[in-house]
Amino acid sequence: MPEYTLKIRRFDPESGRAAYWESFQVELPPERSVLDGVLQARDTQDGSLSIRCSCQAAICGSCAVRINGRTGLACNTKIGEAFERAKSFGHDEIVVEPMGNMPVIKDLIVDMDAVHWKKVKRVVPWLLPAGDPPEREYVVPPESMIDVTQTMACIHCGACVGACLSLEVDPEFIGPAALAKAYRFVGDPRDAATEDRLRDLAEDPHGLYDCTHCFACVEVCPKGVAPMDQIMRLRRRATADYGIKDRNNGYGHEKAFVDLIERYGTLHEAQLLPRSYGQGSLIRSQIDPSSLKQLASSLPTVINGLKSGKVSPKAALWHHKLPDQKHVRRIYKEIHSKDERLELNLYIVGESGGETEGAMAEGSQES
């Protein structure tokens, strides 16, 4: 049977000692999980090695850790594959450490209450229906239930929270899991507080628009919840459906982005900032006093951009259009011609969509 070395990040809060690395040799078939490896080490070598785990089937969400730098459930990461990945980085040990963005309590156990659950509570995580319930069930479109089931599939393992790059910069960010949970109510036709929820999340400086669209949460989610997709859907609901013009300029930024791409095919960076402050309009940003004030406060960013060469005065004034810009316009026209916005989710499109996404996730992880 193959032997593997697990290099595990240990921490004992009672020892007064800093965290340290310890290696364990385990023997397992390659298709068994990293969790099986950790448990074998605990059961045969050191009973003090601590990890939360229960179902061993990617359902209970207890065992999220970082394996070779990538966050995931230890129970559905095959030890053979983890070893191959380690080898591809030039290592002969599988590195297992606690998730990021949350305080470590002991060994591989992090404080989920202090971060994850606090954020979940932030989004008012219960249904707010209007008035008394009907005598029988609420009658709702069948697709709506399948749609929110994608976010109901979240097992609160915290992998996305641990991997979120925005959270690393802004610990106050509501974060991927809690925002996905918010979509579970926003997308639920039985909930009567949709607009209030959206306004609340849009106006929060650590809310909807704090996500930088990096896909980390989509890559690491073991259940296909795709939290970032849910965040983007919350944004579309907030802007397109409710026209919520938030004080974070999320609305304006998105509109500016979309308009600029339609016009130029690529991002006209010099116009992005002013247009964002003017709710998408360049003219408004230059006459509206509040926009002017915000624009002035962004001057250091502009100067940095000029200094680093990211923006040059010439490129700022004459942004070139894509040679085949008409194709971009055609895509826009096609989308605008639809009466309804198509919102696809994994429970509806099935695995083919999932496979593409998975393949993309693998590719971007390697780079």
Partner chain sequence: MPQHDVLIIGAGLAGQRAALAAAEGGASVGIMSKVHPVRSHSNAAQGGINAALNPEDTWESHAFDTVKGSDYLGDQDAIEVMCREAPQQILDLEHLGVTFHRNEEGRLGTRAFGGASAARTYYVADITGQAILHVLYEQLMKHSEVRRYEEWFVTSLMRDENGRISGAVARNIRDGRVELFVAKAVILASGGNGQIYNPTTNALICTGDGIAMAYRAGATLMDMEMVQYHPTTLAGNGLLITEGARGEGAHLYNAKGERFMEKYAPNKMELASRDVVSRAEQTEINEGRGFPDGTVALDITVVPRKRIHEALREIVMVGRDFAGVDITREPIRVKPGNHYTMGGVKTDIDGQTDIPGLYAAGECACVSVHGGNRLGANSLLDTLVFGRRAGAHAAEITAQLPMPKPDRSWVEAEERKIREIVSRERSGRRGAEIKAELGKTMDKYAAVFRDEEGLQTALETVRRLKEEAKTVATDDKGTVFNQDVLAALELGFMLDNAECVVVGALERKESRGAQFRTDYPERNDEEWLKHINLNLSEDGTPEISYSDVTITQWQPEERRY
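The term rigid core refers to the most C-alpha atoms you can superpose between the two forms while keeping them within 1.5 Å. Positions refer to the first chain, counted from 1. Quick caveat: nothing in here was measured; it's all calculated off a predicted structure. First, how it differs from the form predicted on its own.
- With a cut-off of 2 Å and the rigid core superposed, S54 has a Cα displacement that falls short of the cut-off between these two forms.
- With the core held fixed between these two forms, R199 has its Cα displaced by under 2 Å.
- Superposition on the rigid core between these two forms places the CA atom of G90 less than 2 Å from its counterpart.
Switch from the form predicted together with the partner chain to the form predicted on its own and give that structure.
Keep in mind that what follows is only the chain, not its partners or any molecules around it.
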């Protein structure tokens, strides 16, 4: 029977002792889980070792921890694979610790109420239908719900929250799990508060524009919810569908980025900032008082960039176009000529495409 060493981060607030590391030797077949290893250590070596778990089938989401630096479900991580990953880092121990971005209650148990569930409640996670309720249930065609099936797969394990780099920098960030849950109702045809939800999240400085696209939540999600993808869909709904010009300049930044690529083929960074402050317009950024105020506050950053050589005066004033820029514009023209935007829900249709999958994806169209 293979023997593995689990290096577990211990913490008991009642002891008054600082967090520390403790190693446990366990014997398990390699196909058994890391959770099995932790439970064996608790049952045979230290009954005070604490971890939250329930179904042991990757359904309840209770046992999310950080294993070898990567957040995931302990019951869904094979101990043999975890050991091989540790070896690839030059270690002979499987490191198990509590998730990040949440207070630790004891050992591997974190306070989900303090962060995860608090943020989920922030996005009003229930339907807000219009009019009086029907005599029975709200009925919608199944194809109308395809758009939200990916977010409905969330088991609220908190893995994305524990791995989120934006939350490390800004603890007030609403977070990937809550924003994915927000799209579950924004995309629901029965909900009547879509614009209000989007405006609320766009205007919040810790809302949908606080995500930095690090992909960490996509990588660790055990159910393929891809929270960052849902955040980007919220942004597209807010900007393209409702034209919400928010105080965080999310609308302006997106428009500036898209327009610059269409014009030059590559990003003209010297114009990106002023255009973002001017709701996508370079002229507006030079005449609008609020835009000028924001530009003035950014001058120290610009000066530091010039001093360090990251930005040169020549590059700031002149930016070359791609030699075949007409092909980039052709792509833009073709996309803009379509009456509807097609959102491919890869959770349902897969990544390979095809006639059958394409027909299924028609249910993902957003007006």
